[in-house]
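Take a look at this one chain, the form predicted on its own, written out in structure tokens.
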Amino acid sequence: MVIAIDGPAGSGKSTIARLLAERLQVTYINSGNIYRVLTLGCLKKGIEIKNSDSVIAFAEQAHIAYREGEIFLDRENVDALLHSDEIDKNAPLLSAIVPIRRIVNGLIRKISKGIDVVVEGRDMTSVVFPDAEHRFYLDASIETRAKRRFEQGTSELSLEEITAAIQRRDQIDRNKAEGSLKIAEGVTVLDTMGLTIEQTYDKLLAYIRPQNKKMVS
């Protein structure tokens, strides 16, 4: 089974999708991290993002592996290392480069491969598993989920800030020459505002469990 959620930063899908996976237990994996992944390692090699071609070179030598929902590179646990403000800056722009999206792409379905899984990104639901069984897509404004951000307390910008940065992701992601943000065909949409993880995780479960009775009981 594959439950794919997509959605902008900060619509709540991390959270919501690691929770799934906790409490449904399987295996979850977040996308972005593998995007992030790759541009910590090349943030550490001294590698320019928008040398697309040393980035791409990078990518397909860097070994990473998912192990009880944490992820490493090159048999580091770099988990705690992927949230500050360079990498929130650079991920975006190596993520938009059309063959590190197939890389990460071939990578999570290669991972996914036989399991049970919780997986949530930006094109989960439209390019990597357009035919999963549960698709979602997790919504919220801009001001509700730049003030989530700030709450998290893992970012030194202001909230004006990470409003301003927020909205330049989001341009970013929804103008990706490939597998940019959008609500695919099919998709259950839900906006988050005003919901709690709790609240979140009962409506979604709502639409799980009608397929899944042996698994969500």
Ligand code: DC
Given for the second form:
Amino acid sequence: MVIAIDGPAGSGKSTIARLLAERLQVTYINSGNIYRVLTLGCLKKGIEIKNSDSVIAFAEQAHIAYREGEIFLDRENVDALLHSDEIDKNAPLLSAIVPIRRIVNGLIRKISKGIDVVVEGRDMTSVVFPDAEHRFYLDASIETRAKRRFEQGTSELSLEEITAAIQRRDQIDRNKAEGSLKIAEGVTVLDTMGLTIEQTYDKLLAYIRPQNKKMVS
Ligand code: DC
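Target state, the form predicted in complex with this ligand; input state, the form predicted on its own:
Once more the chain from above appears, this time first in line as the rest of the complex follows.
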């Protein structure tokens, strides 16, 4: 079974996807983290993200592994290093390189083969798993999304700066040559504004397991 969730930054999809995977006891794959890991690896090696040939060469030989929802680059657990302002700024540029998207999508399909997964990102419902059993698009207003990111406490930016940074990322994410962020046909759209994590979880679960609907409505 594949549960695919897409949505813009701060829509709550990572929190919900992780929770769903934990409770349904299936593998959680955060595709954004794979783009972030590649960005981290390039920055560590002094590779400029705008130098796409070097970025692709790096990605082709990088060893990325996923274990219990945590991500490893060349056997180092780098999960805690992925949400700096520098990675936030550079990951959208790296993820706009089309051959990089093919490498990442291939990796995601390989990890998911033959197992049950909750997978989230920008093009999971449209490009990578258009035939997934369950497909969702989570959304929220820019104000809500910026406030959530601010409250995570991983950024040194002010609320206004985070709002502007998210708007810039949205712009890149929605205008990619491949894998752009969009509401794919047939997905269930959920606005998470004003919903707690548990309420969002309950709504998604009601679609995934309609037999539980009475318990969760
Ligand atoms: O979800 P996130 O903010 O951690 O994603 C990091 C970057 O990677 C962001 O710019 C969007 C991009 N991304 C993408 O292009 N496709 C995906 N499937 C997931 C993320």
